[in-house]
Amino acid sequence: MNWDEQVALVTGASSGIGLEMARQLADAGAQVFASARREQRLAQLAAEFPAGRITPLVADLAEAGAGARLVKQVLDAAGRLDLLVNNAGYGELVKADEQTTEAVARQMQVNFMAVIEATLAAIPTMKSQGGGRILNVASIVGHMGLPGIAAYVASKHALQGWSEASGYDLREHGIAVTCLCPGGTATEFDDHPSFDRHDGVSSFTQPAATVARAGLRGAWKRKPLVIPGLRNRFFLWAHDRLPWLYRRIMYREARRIAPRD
């Protein structure tokens, strides 16, 4: 992959997959705009590289319109955008019958609507410059349901569907849309306080750097879908081919998710 002189915007770049993508792109010669809420984390990331290689952009994608504003900042500074990485997202371990509409709406804003905002803001420039790449970081749960994280699952289903459909629409303009759907990844995802009630989140995780590399490679090759890890691909196969067994396991898991005294 030769990202030399390419301009990239990476959201959720203060930790996990987004952090590793920003690093890998910068190592490969890209001019990276790294966005997140945590300014100090972004400053530390930028300090790892020569001045100007990574530009921090502090933003909270829970605010409506923040995705579009980020793209505008990049275009004002660099004049173009070659790679848009929509990575920012979060989940909460809250059963469906314990949810509030406000909490679900917030997850949909960060995990899905901010992607739409950024994408629609980037498309005109990508069209005018002859093309570009959009990498949306969804999840394996964009293809299946898991108990306890219904709002997160819904947001990733929406993102997977948007990615595939928009990819058909944008191909004629030279814009490739790639959807990265990892399984368990060593990130700060389960640091949210809601996960303290759960004894057994997935024990199988891939390193964030490995997932980031797979996603960037897929975007470079203009692949529509990337599912890193043989185990994750097998899990998806089992969901599709052995639904009775999958549901039996998930019903059992749903009973296990409960507040601890």
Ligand SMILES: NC(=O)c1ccc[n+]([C@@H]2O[C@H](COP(=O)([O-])OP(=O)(O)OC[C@H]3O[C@@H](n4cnc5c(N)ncnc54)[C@H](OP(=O)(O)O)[C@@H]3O)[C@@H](O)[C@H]2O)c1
The other form holds:
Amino acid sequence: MNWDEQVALVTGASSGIGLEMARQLADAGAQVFASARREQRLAQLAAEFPAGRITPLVADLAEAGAGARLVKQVLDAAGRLDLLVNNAGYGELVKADEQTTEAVARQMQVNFMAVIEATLAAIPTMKSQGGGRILNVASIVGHMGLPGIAAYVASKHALQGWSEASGYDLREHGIAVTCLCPGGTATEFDDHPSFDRHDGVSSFTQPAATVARAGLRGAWKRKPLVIPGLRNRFFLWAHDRLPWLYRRIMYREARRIAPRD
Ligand SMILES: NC(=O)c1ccc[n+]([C@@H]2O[C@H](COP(=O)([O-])OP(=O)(O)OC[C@H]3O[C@@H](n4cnc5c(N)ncnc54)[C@H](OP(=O)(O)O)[C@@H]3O)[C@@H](O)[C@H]2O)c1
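If the one shown is the form predicted alone, what is the structure of the form predicted together with the ligand?
Below: every chain and molecule of the assembly, starting with the one above.
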């Protein structure tokens, strides 16, 4: 991997996988634009590196149009964009029968629509500069269902499908789309209070830095799909090949989610 002098935008860079990706890219000499809502966290990240290596960009991707505005800010500042990392995302543990349309729409906005906005804003420049890379952070649940997070699962299925299909369209322009599908990863993802309703969340996790490295390596090699970790690949295999067993386990998992207060 040689990210030296490459211009990268990483969303969700204030914690977890995005934070590690921003660090790894900056370590490798890239000019990184790091975005999230928590300004203080981004300032701390920027302070780890020489001035100008990481530029914080505060944005709330729940606002329609924020993804496109972010890319425009990068292009205004740097004049090019070599790597777009659409990583920001969140989930809430809410059973399907307790969902509201507003909460589902918000997750779709942050986890999916903001990706589309940023991607469509980046494509003309990537085309004119002769190519680029887009790294979308979906999830293993972009390939399967899990109880309690139907809205999140739907957003990641959408992102996984968009990533594969847009990759076919963009290849002739030298633009590679990589979909990173992590399983449980040690980040702040489960800190959302709704996850307290399940006693067994994240029994197995990979370090965020490991997942970040796997995603960046896949993007560098222009791989369409990266599923980090043998255990996650086995999980996907079991879902596809042993659906009866998978469903039995998931019905049991659904019962382990505590009733709503
Ligand atoms: N952890 C896992 O087990 C796991 C598994 C599979 C996939 N993923 C995916 O990996 C990606 C990164 O998550 P993570 O695990 O690293 O969790 P994390 O530590 O909670 O990081 C999530 C990042 O997204 C940002 N974000 C959330 N809502 C946002 C909003 N409205 N506007 C802008 N930024 C927002 C957060 O920043 P601010 O709060 O500062 O805005 C934070 O930087 C997500 O897309 C997640 O779905 C995670």
